[in-house]
Amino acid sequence: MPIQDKRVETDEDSVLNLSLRPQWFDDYIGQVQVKENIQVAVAAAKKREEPMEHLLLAGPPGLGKTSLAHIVAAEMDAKITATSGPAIDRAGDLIGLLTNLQEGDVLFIDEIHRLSKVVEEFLYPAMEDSEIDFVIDKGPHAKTIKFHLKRFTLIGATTRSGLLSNPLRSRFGMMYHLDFYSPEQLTQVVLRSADILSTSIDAEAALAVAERSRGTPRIANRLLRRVRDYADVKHAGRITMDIVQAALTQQGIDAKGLDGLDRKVLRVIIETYGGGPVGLDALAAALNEERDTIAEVVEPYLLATGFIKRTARGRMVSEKAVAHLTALKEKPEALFEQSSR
């Protein structure tokens, strides 16, 4: 009986697969060097018939850390158990996860920097020696029970690698940082996602979506869905440049990929604090926004584009940002003018 290629989707699989997440290395676009290094590690582990080394992935949200974790599990033909740092409240929760892992399984912990200190310390022997020590009772009756674990691969993802403790970081065999995507790479992401969604889109329109996606595949896919919704309701058929322009202008996405909150942050720094510097707490209070929202969602892209500068005294707005906001105020149609590349 011929063996079915596990990469070939059946019609039922296609219907059920509502996610745009890549399933294999061949589908994964961008992060070329990181992907190649992980591919080598996976191939070497499969050749030796042993689990891959523990892997730490860092970088802003939406760049593909979770996708890479699932791809590693798929390529290793291993089961993946996914959780997050805040979800593991007690050491017992972690012990339950670890003891249920089979040989070669992948444990994926998102936002791993948010693990509590007690839980984190249980990970050390598990990562190094595939065992955990659990203490029961107290005082003179205290006993240590050693749990022997099956060998597994831990993949951790973090948006704030600086908050990861040195003891935990040092136990990862591989550590990689994911960077923002180029417009050309995001164009490939948009075209691939449009194909999965059975949506027809012009190459020029795909590039327009890509240039306004803040260097992030997750945002590119979100904008593509909004453009598709607009096309389905307002028009019929292929997504063109005009449809993309109308849809993203309605969403408030400008030529640099900034949305209303981004522009609000820049304007508050300019108008309230004279261009800065201003501390993060003061900025959050003025905007009535959570501190983490500004630090983890808004700020990374504004820093990457050079619209703000982070100094020892606080955040400052650059002349580039002032010019961009001035152009939008004087010429509202600039909201969707072709961005300079």
Ligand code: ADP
The other form holds:
Amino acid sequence: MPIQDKRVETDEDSVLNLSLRPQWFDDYIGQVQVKENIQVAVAAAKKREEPMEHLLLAGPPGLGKTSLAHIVAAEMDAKITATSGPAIDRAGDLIGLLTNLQEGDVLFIDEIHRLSKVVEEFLYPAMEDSEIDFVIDKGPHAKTIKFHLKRFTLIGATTRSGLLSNPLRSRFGMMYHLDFYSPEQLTQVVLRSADILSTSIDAEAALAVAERSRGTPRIANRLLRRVRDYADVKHAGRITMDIVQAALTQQGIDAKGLDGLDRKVLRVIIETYGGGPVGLDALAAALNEERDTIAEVVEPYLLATGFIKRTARGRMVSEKAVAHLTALKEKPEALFEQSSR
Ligand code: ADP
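What would you give as the form predicted together with adenosine-5'-diphosphate, now that the form predicted alone is on the page?
So here's everything in the complex, that chain up top.
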């Protein structure tokens, strides 16, 4: 039985995401350059009647890596098997997955940087020559048997491309980094999702949700659902700017799109470490948070928006962060009011 992607299954959004997840290139908003390159690769592979080259997608969580993998499979008319680095404990698990693949299938490995070294080494010949080497018996009787696999496409996703080993990275024919989405692109995501959910939303309200989604479609969809709940319970129906404002203030999301954890990180750097620099481990300990959560989920957006800077000696807050927190301290009710531009 194929190993399922545990993270996707436990994702609070999973049930709804199935329907909100774009199915084809045409539904996939933004990431224009990356999408175009992959579209060309898919078209070329189809023309040659060959599987597409192995593809590595990097970028923070929720930016659409898994969606792209599913789209590639759908556009190639191929079957996809989804799993994740931490779900493949032993080489045997990987061998089971690989030997079950049919010609042209897609194997999607999320969090591929978390594969163990041993498992990773089994992937090399599989990726390069569509074969795996079994070692049977031990000691002097040990024998290596080659097993030929059907030609397949590996799509790897990673939130930490820097942690990927060079031998693994070099075996991907294509490697793309997904960037945060612009408010305009996220507005399109919100409008599309509202349409799927049969909810009506004003244009300015959709933009307000988009601006507070940390550049991330998954968050845009999550906020849209919170706002929709609020609209359904407190008002009958249509989502207006007032409803977005009330609902997102209740969720602790401010005008710059930062949530409680973002502000906590900034506050700790300012109040405990005098603005920085501070190392990731010290920061995680002071916050009582996982190091990976800070590195993979919180920090990329704070860096991209210039609230923190990374220096050789650690993380430092910017003047923009100090000004933002000071303004909120002086006037907490303004949490939502300022324009985020
Ligand atoms: P990742 O694998 O990078 O964590 P996902 O592909 O699971 O991200 O995306 C999370 C959700 O965000 C999807 O289920 C979908 O609803 C939405 N989403 C992501 N990218 C896009 C996009 N380009 N266009 C529309 N919706 C998107």
